[in-house]
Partner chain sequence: MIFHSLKITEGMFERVIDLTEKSNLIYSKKNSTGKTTLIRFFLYSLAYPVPSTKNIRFEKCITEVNLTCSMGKITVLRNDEYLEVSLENGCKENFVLPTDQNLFHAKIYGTQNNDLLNNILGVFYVDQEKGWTLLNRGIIIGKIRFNIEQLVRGLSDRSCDDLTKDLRSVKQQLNKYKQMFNISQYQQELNEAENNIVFDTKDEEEQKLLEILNSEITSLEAELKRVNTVIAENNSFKNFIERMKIAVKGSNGESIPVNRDTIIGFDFSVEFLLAKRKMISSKISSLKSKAEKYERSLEGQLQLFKTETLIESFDRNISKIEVDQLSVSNMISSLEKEKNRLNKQITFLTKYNNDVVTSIHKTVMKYAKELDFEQFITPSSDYIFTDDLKSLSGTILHKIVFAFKLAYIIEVQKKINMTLPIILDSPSGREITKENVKAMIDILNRDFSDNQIIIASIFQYDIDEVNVIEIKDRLINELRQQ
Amino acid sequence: MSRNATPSSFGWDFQINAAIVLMLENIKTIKSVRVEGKKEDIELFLESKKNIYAQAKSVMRIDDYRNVRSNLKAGLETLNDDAACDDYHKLIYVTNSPNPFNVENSMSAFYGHSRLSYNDLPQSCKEIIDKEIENKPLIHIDKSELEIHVIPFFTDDFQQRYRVIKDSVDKFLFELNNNTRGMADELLEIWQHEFFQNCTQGDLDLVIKKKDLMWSIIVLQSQLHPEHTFLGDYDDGAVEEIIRSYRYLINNRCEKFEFISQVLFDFQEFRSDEKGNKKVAEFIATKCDDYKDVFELNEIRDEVQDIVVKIILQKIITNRFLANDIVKKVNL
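In the form predicted alone, give the structure of the chain above, and only that chain.
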């Protein structure tokens, strides 16, 4: 027996990245995600209290069809178990094989990144599913809620392996806000790390909340650089400490979008004779102390607390259009 763990690691990699794609495809309706959950490889929890269950199976070589039929059979059996509970909205079998049924004349239906409902499958593929359901029998599967997804995911060249995943993130960001273009690589890396951590957590009740995933976009858009206007009067040592403290606070602030909403509401209600940046500066100078209580400033040096909170308020107001777009377009 081979002790090489590469196939298992590849399988985990595919499962994590397939979860990101499925999450983005259902971003408006989901509330949270679990990778390697209580029931399935990928579990999407919807606002409607229903769930999408996805069984992920991968092969390492694009032309290796030896096990795709047995993978499909095992996947359908697990999805049947999921369907026994009346809490599902959709059942998905997701694989990277371009020939998931090992039927060569059906391969054109699965070209590229494909998503097919049972009804849209080639007749030869429907018959294979029908036979598996009848033989077992898999009595709980409602074929009208069953989908077969294929996500191209091959090679040791990571640019090529993650190409479809990155394209999905790029498309999502393009539709979200003009200012988020160009951050797909960084955002994908953050999400891959979060999804990997989630699938290794033994407490299966731990999920990734949609609003925490979306917060990563705000963090990336709000990165603080030494050239920031507020840092011009500080020496290099102080600037480094301010940037470190800023990152700590913006990454650990709880109830993140709720805090943004409160700041933007206060800014909208703030009465001033000034306009534009002068109004922003007056608001920050006037209100800074009011917000200090909501941060865990005990981890921050006293001499930099004031400037860090001011920068956070300035970043929130500067990125208010992005924050509003996120809230509206992903249904937060």
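Please read all numbers here as calculations on a predicted model, not as lab measurements. Numbering follows the first chain given and starts at 1. Think of the rigid core as the biggest set of C-alphas that the two forms share within 1.5 Å after superposition. First, how it differs from the form predicted in complex with its partner chain.
E240 shows a C-alpha shift of 2 Å or greater between these two forms [criterion: core-superposed Cα displacement of 2 Å].
Core-superposed comparison between these two forms: the Cα of T318 travels 2 Å or more. S261 is among the residues whose C-alpha shifts by 2 Å or more between these two forms once the rigid core is aligned.
Could the form predicted in complex with its partner chain be shown next, to go alongside the form predicted alone?
So it's only the chain below, everything else dropped.
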């Protein structure tokens, strides 16, 4: 992805990241997303067949208000066109300017990451919108469905620029499942890539399915990070080394259906007073020896066999837990 700080690529970057934020805010109701779609900069397609249209406008410098008003006006015009079809659920004007109306005393309303409906806007801002709707006139806009979003998004330092975006991803993951901690950076990168691909594709019917985006979380979680294991009794370095050496075997076992099926069935049958991760840990500790036949050779040290089998069992079960959580919580 080219991220040189030219105005156009900066605009693209903002549009993509704003789409990610809007997607996460509406994750339960949406089905798919399109960036740079037929009608709008960002189009969120809902299960209810209605759509959220978002017009994204960015400025490169945080204190440059020269064009914010004209940006807003152009944005409202486009949103008015979107609204003509009457298939919309919400109309959003999203920008990174902390002063989207160029009204100094309204700025405190847009502080930080803000989402304001028309009704919640300061009076001075409402008046600007009213005047615009009246003058043009913009007859299709239903002001009760109109929202103004501000996402802080500045500087050439990506860490800083994506701070708010990353916070959104982090919050989403936190609410999803407690085995997905620490994945936000990687997940954001994957999604940005996916959205960038989407917005550069000429075929405007191509959308990003929520399902596909959620799969990336499961795949990421299935990666072998030593800190994600329940192997607290073992030396971290040893676990890391074993993961490195047996990556192939572990991955293969975690992905082979026959084996997954066997493990999940056993887990289902396993009786325990514990729940969640504690039950998983108990199952693993109890049943570990039953699965030692994953090693075709017996020459491998017992401790190594233990660790490998435990990682495999844990991964299989937590993957399925996560999938279940995702299905439930994002309404897949």
